[in-house]
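First comes one chain, alone, set out as structure tokens in the form predicted on its own.
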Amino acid sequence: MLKIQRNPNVMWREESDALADAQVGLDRGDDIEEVGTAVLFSGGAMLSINLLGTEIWKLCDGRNMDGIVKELFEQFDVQEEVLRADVQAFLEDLLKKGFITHEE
């Protein structure tokens, strides 16, 4: 299975205040999908990502898709099929934009 790596040319930072706000909202059961908790920068492009996106991004360290989903499944209260679909869609978008690469 393909290993997923962050593109080393991408700069990124977590937004600590937004991350704390998102965690509080998550604990309350709020919809936090639109809360940006990290920002990615590459080639003049900027991408703000939410809590799930941030956690996916951090796991793009050579793991494969199954490894990422397994790790996230332990952190989030969601059906595995829904999580897998969300992770797949997000990774496809990151790949298309050049933020991640796949390795054998």
The other form holds:
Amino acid sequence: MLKIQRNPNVMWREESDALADAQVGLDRGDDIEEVGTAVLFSGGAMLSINLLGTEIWKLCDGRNMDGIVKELFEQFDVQEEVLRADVQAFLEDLLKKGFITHEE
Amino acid sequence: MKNEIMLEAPITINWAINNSCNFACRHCYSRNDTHDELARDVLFSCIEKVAKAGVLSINFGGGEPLLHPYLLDIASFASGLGLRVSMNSNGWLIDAPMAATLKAAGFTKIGISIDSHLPETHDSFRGMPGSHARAVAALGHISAVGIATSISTVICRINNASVKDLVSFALDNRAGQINFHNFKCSGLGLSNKDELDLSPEEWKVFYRSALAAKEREKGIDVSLDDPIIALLGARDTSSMVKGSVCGKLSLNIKSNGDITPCGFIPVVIGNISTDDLRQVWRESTVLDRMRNKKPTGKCSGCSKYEDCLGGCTARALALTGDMNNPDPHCWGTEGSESESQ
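The form predicted in complex with its partner chain is what I need now, so please give it after the form predicted on its own.
The next block holds the full complex; its first chain is the one shown before.
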């Protein structure tokens, strides 16, 4: 299975206040999908990503898709197939924009 | 998983580390600016402060930054702290050994100012015979050591009709990017405005041509930093911000440490040696006004206002005294609909 790596040219930062807000919202059971918690920059392209996106992004360290899903499944209260579909869609978007690379 | 976000700190600092220069450019924004410079130890602590605030990159400028006595030490220190370090230079001092030194200091990208594909035009505009040849040579030296290259071209009367030639020139010299900077009316740019600036209709023609080149040329990044291109339907869907990025993604620091929203807005909102960067970023009333501009005049009712937000804030402020006024380069008329490319 392909190893997934963050493109080293991407600059990124977690936003601590937004992250804390998202965590509080998550604990309260709020919908935090629209709360941006990290920003990615590559060339002229920019992306603001939510808590799940941020956790996926941080796990793009050479693991494969199964490894990322397994790690997140332990963190988030969600059905595995739903999580896998979300992760796959997000990673496809990152790959298309050049934020991540695939390695054999 | 894309989301709106209010950043806690700038992403980029444009740092005019010095104002000394070996050129005499007719559009220079900083020629008459302060020549006070921060002491070496203060500079180091300021770089550390910027890194701790969460800034991701510093782009050094000036003046000519390579004339600063500690640029290499400062850049090396910044890159060691994890900051992405880049620079804008006229290229005069970059030979092969200097390029290797810059690589070792951690520079990842260097923009070389070249205002014309024609050597005599560039040399005359920059006030330095032979500067075009040295700039072109610098591009080669930088590229050879693996630093990303960019050509910075300030669009004005000498080059507005040369888009195709400028892009071909950049391709021939294997630059990764050509940056068409919109003309700012600051410093000598303001003094020489009547001679150098274009009319709104001429800007429209230029941007049509530049956007066509951006669409056509796949071997190079043709970069346009002017929010008014929204009038031609050129919306950057990858950008998190609308209008000017100044004060939303970036800030400017002057050679004496003064913080301004951008290099072309002479409004001091703090000083990096004495103030907390995150606090300035969060609490500056000037930045707040820039982030929450209100449409006035022909901007009211313009169908593209939500994308361009009145265009370049620096230009509106410099020429009208009110950052909310329409960008003087805007070719739109009262109640007009904008057009697609």
